[in-house]
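Below sits a lone chain in structure tokens, taken as the form predicted alone.
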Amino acid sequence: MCGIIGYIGYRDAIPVLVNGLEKLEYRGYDSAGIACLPHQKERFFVIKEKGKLSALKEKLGDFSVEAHLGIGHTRWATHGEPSRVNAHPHIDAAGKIALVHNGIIENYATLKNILQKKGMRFLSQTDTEVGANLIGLHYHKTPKLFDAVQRAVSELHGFFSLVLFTKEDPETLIAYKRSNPLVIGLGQRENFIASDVTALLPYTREVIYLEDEDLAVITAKEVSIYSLKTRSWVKRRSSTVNWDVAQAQKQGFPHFMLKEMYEQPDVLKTILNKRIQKNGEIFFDTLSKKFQTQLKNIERVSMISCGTAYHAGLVGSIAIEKYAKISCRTQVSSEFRYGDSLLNKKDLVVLITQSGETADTLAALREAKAKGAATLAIVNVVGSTIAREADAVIYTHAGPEIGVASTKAYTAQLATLLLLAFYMAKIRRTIADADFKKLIKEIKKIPQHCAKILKEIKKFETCAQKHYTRRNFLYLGRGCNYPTALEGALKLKEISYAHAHGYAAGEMKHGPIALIDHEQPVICIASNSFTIDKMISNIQEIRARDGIVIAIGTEGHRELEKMADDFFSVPAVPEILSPILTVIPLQFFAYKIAVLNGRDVDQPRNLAKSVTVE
């Protein structure tokens, strides 16, 4: 969840580890703090604020300091409120090493029991100190960090990512890697280390993911791997980021929620040309033949995933089912791992995650291996560890997404899970040619569908200034458009704190009727469907009740709009495809609700972008 950043070479580190932790922050921000050791100094420079990064900044300004040697972090609390003297950086006891951490060290309390009764003192509640201090008692035994910390970690349990250095050798920073994210920016005379790499673009692209059980060397000249699984120094091939810094920056925008909602036509229509070829056919070229030839055999397909990943996964599970005519299923990752699912090596494992790190579809992708289903990782960020460890994986290429709500990596998702279950019915020949074309040519109108009610969207700005001091919403839809309920409802929930809830429609009468009055706006996504007379009795019967509809339909459709309070249209598509599109209205309504609220859209209470921790 936390960001980490580290720097060693010819810069003033502070300004690189501040602009990296602008970068990094919407990991975490409860607290943020960076340790350096000033030139020809030999006390650590350590500054740590409670918050925002904002407030570290402030406090910075105080101080003029040269060092080209640093660590920083912003924190998202795991262990211990939301502090300064819970804030990273830690330094051990013995005032020597000082250390950032990502991740969970979960026999912290027993190894704090241990320390205390060797007499070190803790400051923190954190699990963090203690590893710095445990790194610290080896080190007093050894004269090397590197073989301190090659110990320490085989005692510490749990999953996270390290990076520290000590004040003793000013020009070596280490970093370990357990699970947690951790990736390594090459330069001339300098080299970083970051949480992602989002952080490093302004400085270089040319980068190193570290694999799990990587333990890191890094001077200003050199980068050195050592990997406790094989006892042996190693050679991590380096690879080039393709995404651009400006995507990575507002450009103008007040939110990076707002600017990635209007990057949707642009991710999509890079998706598409990508992936269908002049001929019209479907070509994932991240899929090698074997694995082509395992989907024609495949029996069953898991979707696996969090959070909105998950909605996209309900999604591409109904086309696989109508399309492929395999029997799939969608599970929230956190149940998968925790299950004992029935898989053998006719199974296809789907995980679905934008960071390609999220630690329960990671520990989900483990499970699925362990039994011998084969396995697909659609993810966002190429080199990342689901990505890596997958038997194949599709990449999204939707760019860094900032905004902890995800807009555009949802809509890259269900594009990827809909051409996969189009190739998939198509090299399994369960769809007829003639309705494969159609769909392919109605997938490739999405991109201009997507600008178009983008360039209307505003309209539904009177929508949320009528709605926006309501507290309660509830979210129906039918077919594949109950996961966009499910989604819209999320979105609401994540920025603006209201509390919604998402609902088959179909289920109404069994519970949540109960809830409609004059007070709480209900919001039916009722586009052309196969369902669409059963989703207009639904409506009927809100109304009949005195509630308040908020409804997206299909252009054209004049019984709906004179039923609803207020409409919202999208053009006409096929149903399967539908819920690109009507999502996007339910994106901006939460954004403008919570824009009128005064939230944080990009960093909601409590909520950090990749959650690596379970």
Given for the second form:
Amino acid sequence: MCGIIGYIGYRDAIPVLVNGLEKLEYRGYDSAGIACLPHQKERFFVIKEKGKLSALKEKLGDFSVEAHLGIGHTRWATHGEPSRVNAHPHIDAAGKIALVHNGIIENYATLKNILQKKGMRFLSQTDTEVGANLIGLHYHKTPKLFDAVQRAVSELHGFFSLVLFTKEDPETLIAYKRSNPLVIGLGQRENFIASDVTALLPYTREVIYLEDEDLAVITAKEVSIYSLKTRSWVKRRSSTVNWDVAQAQKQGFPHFMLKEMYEQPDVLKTILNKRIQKNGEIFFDTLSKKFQTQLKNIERVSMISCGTAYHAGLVGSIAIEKYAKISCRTQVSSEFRYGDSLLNKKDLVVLITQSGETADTLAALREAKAKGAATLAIVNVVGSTIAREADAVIYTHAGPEIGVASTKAYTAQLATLLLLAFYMAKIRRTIADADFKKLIKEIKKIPQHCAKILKEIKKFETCAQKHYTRRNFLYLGRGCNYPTALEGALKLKEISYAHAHGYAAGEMKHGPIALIDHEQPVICIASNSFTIDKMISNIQEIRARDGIVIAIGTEGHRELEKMADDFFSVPAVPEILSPILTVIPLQFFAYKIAVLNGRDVDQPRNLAKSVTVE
Ligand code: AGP
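Shown: the form predicted alone; wanted: the form predicted together with 2-deoxy-2-amino glucitol-6-phosphate (AGP):
Next comes the full complex, this chain leading.
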């Protein structure tokens, strides 16, 4: 997710662009840049800088440029690590077009090859520059940028939005939308375009939300929109925004955490679209052929991570042992780094981390490398330290996660680790083709299942209202939902400050059953599984001791619904996929209880988004 801003009008463009980027920085903060056309000049003025917007502002301080047309971008890296050369805006090889981009151009590698064969040189590692050069190639053949963009986007695969202009037409901005948001701000003798209304509110509340396949031509005086879907010029109705800036950054949600929970279906769809090829095979674009061969020959796997990422690792371990038939253990990074793990070159150590900067996990990576193991990082932040130091990296593409309590990054980790397990099973020939195909078919349905759960999630609100004053909660799960119990408990404790304990349900009789009474809610993750009957027995034991049962079960499980004080159902999926679904009600339950207790949901006390110290 990146932040795009464009301006054309009577004002000095640079302050408008910088102000806009300030409001959009929550969408990505790896690097920032602006390009504008100084008044009556023939050359672009382009300034880009790695890091947060403050670095760009510092650099801009030395310049005073009068321009009335420009574009700006704040980046969340997906291709090419954060750097000045990879920062947007990108200029095409002929030096005529300046372009910013949000999203992923999936066939960028193929196109880059073709363009390089035509003699085009590239400066960056980004997919964006491929887009700029493809448009430049068409622009060379047709005098109108509008036509060049129309032709180029028909050759680009993926979900993205673009805003661009050419120095040969200082009066016009062009914008194209496909899945990623773009909104036009309507002014008097000026017009704006941005990734969301946040950047527009200081100047206008009159906006037009572009629709997919819209190609907009924006001048200071007018906005014309052509639909590539209907192949016709269209009238898009404008609307008035009544949000304030803070709300707009959360797109109307009260907290980033809730917004990020609702982004999960789209994040999972992006991951599955990116990782599952049209022929049904799994593909990780960042794994070299050499590393793929290593994956075939390793004899043991270790999943090493912290907190929520550790819970994802537990699920990943179960999947790798079940499908890839390799012994796999999971450890928290702090235990691993100070332990005496016996590793050698036949070991694969997988480091799972949203931020890619967690101190204990970084130390574990270095420990694993020192002992000769192959290291693979599963990371969300492109170009982060752990991503760069591991032998190989697979990005989870969850986009920026602002809320300290991890939600979309967790389900993105789960999906990525499950795909990795299925991939390893396939290349090691430990899974029958029919079983592999069935898993791929089922995992492709996960985004819509998530969307369905989120659509019904408000039902769970009453349950949170019943229990938000409680101070102790017990979470129970079995098999691949034992980690879900741990994750649900972590969510609740870290944002509501209640004591919440995740436990393997089979361990109840070994201690926790002493806790059962009519005061402490017991959240039981009891979706369909090999051990569902055992889970039902656990619930009966809780009921027999006057315990409070809140059950997360599979749709249609009437017996379970009757046994529970509160029941929330999730769609039926193969057991190994269920943790992606069963965690969502628990995220919401924790969120509601925290809000009802007046907690600072996005920045809970004592916590940081990335623990870069021991
Ligand atoms: C999860 O909600 C917490 N914010 C925390 O446990 C987090 O998962 C842990 O600190 C690991 O962070 P990382 O994924 O960035 O390494």
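Positions refer to the first chain, counted from 1. Predicted model only: the values in this text are computed from it and were never measured. Note that the rigid core is defined as the largest set of C-alphas that superpose within 1.5 Å between two forms.
In the core-superposed comparison between the two forms, the C-alpha atom of F283 has shifted by less than 2 angstroms.
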